[in-house]
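Shown here is one chain on its own, the form predicted on its own, set out as structure tokens.
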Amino acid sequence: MKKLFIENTVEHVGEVVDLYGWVDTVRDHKKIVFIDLRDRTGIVQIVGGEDFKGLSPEDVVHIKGLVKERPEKLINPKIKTGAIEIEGKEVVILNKSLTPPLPLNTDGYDIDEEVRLKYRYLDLRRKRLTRNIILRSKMVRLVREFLTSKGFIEIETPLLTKSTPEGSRDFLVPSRMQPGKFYALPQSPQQYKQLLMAAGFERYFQIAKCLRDEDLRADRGFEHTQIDLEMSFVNREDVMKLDEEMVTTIAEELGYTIKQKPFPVFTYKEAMEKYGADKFDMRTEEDKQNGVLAFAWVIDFPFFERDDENKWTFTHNPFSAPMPEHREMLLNKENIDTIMATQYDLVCNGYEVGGGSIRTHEPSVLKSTLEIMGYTEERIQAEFGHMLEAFQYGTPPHGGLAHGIERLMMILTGEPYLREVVAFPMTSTGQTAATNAPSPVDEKQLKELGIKVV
């Protein structure tokens, strides 16, 4: 078992340890090999013998050697490392490697991005992405201890749903047992986290899996990550100032400035006219340069808007609660446009990073919303009539909201593309890393199914 990582050797200097990893640079002077040994929490400097010539970069080494001070004129500052190397006594190759088919001593972005995903998980040695990935899981770490300590409870919810309209289209997954009939891959959470607030668990959140059958772009993927929080017995000001405090709790921990505390606050119609979208970015020039992160929330959105056949529908979520003055015009279904919805946006450097709302509890307030947007009864109840009957058991007032993980990184990381910080990304055109899906099936499977393809 591998007991000692790299950057942890320089608090055993004048000790013999075991080190494992992979040889990241060979530099052979003859009758000494100076290795560069790798793993990911940094590298470290091996002065090897004859013994050593044979290693190559990336084969997989376990090397015994003395911890050693470098002499004070050859330290490197720039390695957490640098001021010892290891005298090599010991090198047994565990695997050895080919020549890797890309290279990465770089840092990536020129080379083609159907190669890179091909050979992700030798993409994923190079040092920019260990360390985007490695950050994101601290960041994950920091959510839930923080969530955690405010009484929230972590549950999972089901990846095999109930198909219903949330603004995106479904991936649908076939019933074997039930032919004909098909369950949908959650496009959030949304339905389950509000049956959890009629279950009285009251603080809820997931880091949950979510997808969605939607056009790609560079910062939107059919599959993301988002911090997914509900609460019980709340008004949209406590679900805004409790997520404002995680998120600068977060962002302070790993390291980032904040512009402006407490975050500025924006009506949907202020921020159009100022700066003509409800995503902007208030930083100078001078705070894009020190990686400033702009957060500012967006408040009063319309509830309904017109559709490309001129029927209404939902800006943000059938789900959500209207503001309280206009519930009234919801149920009478007058003045519509002018009907605003309890929902909060929160944008960070240009971007939504986060999203949600105080939700319906009443199942008068949902069936009219859906009625205003032209739900027929048969269909209310089929897509909705579970919601509806949870809604009349002493249901709570509640409400909360996500954050998209990949977007929160992007941010953080400066990188410019969704691909640079998830582990295993799909390409432009949809195509899984490593694994070359969507792929065809067996025959036999979709016989199984009840499916032929045409």
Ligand code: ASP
Second form
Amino acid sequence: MKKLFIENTVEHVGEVVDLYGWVDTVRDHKKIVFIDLRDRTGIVQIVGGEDFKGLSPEDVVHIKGLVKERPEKLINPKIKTGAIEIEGKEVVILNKSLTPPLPLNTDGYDIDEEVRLKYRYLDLRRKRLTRNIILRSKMVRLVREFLTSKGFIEIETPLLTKSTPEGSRDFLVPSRMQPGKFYALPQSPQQYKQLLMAAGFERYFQIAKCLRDEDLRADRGFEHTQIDLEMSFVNREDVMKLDEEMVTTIAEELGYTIKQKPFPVFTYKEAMEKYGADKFDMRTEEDKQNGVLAFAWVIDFPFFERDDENKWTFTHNPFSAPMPEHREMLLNKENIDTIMATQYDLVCNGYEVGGGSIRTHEPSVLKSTLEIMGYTEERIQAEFGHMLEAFQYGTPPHGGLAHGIERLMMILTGEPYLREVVAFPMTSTGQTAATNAPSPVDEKQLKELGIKVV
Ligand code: ASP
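Return the structure block for the form predicted in complex with the ligand; the form predicted on its own was the one displayed.
So here's everything in the complex, that chain up top.
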């Protein structure tokens, strides 16, 4: 097993060490060769003799060498291992590399997306991308640590599930055992997390994959990952406070500065008046240069809005509770345009980075919400019967929220595209990275599923 990451070689001056990694660059100076050896933690300079001459970039090698301090004037302060170099003693090529079809020592922004994603495993060797992916892992680790310390339990929910109205188009999966019927991939774990509250877990979280068949944009893909959480016996302010503590802890642990603490709170009306939108950027030019994070909450959203056909639909989430003072109006279906939801959205640097609500745990309120949207009794029972039933067996008051990890990562890294913070993103035409889906399938597979492509 590899025991030493390159960044740690500095701790082994005077020792012969075994290094494993990729050849980053080769500079041939006749009698000696300078090799930069790379792993995900950085590069180190190897000085080698004849044996090292056959190496070329991206070869995977095992090098045995002596760690030596560099003379004062040769110290390179730009790299972590700049005060040392390795006197190469032995080298074994573990895998010879062809010349990569794309340069890896640039930031990569100007390289064609198709090429970058086809060779994503090479593209990811790029320093910028390696760093982004590692930062993402750190962020998720901090989320787990924080939530676990607050008594949250991590629970997985199914990927093959029932369509849930989250405002997007579903991805459907045909059932082989029940031909003609379909599962939907979850747009979010919304219903399951509420059922976990009914089950008595009280504090749940999940790093959850969510799938939505929407048009692709710079900051939106078919798949995204949410930090999804739900709590029982809470009010709106409790969830906002806990979440704010989580976001603040993580951002500060990662070394970021937050513009204003506690986060300012705007009503939807105030936000629209002040910024003309419910997501906005409060940073000054100077804040932008310094990578400052300007978080704000938006609350008091209208529960309903008119859709294209002039029918009422929910603005955020049909499972939300109305503001307590509007409960009667919702039950009586009166003044629908003035009913406000317990929804809270978190905004940062111009993006919406999270949102949630207190949910209704009363069957009558959920039913009335669905009726306002014109759902028939039959449809309500077919699509929401299980929730209405659960609410009749001791479901506690509860609420929660979710954060899109990719959006948060884009803000933290300053990256303009989602693909820069995802290991294997899709192309803008929805083709998968490295593998080549969607692709045709066997006639036999279709037959088994009872499906005909027309
Ligand atoms: N399920 C919601 C969403 O995906 C978030 C929430 O209300 O917890 O946007």
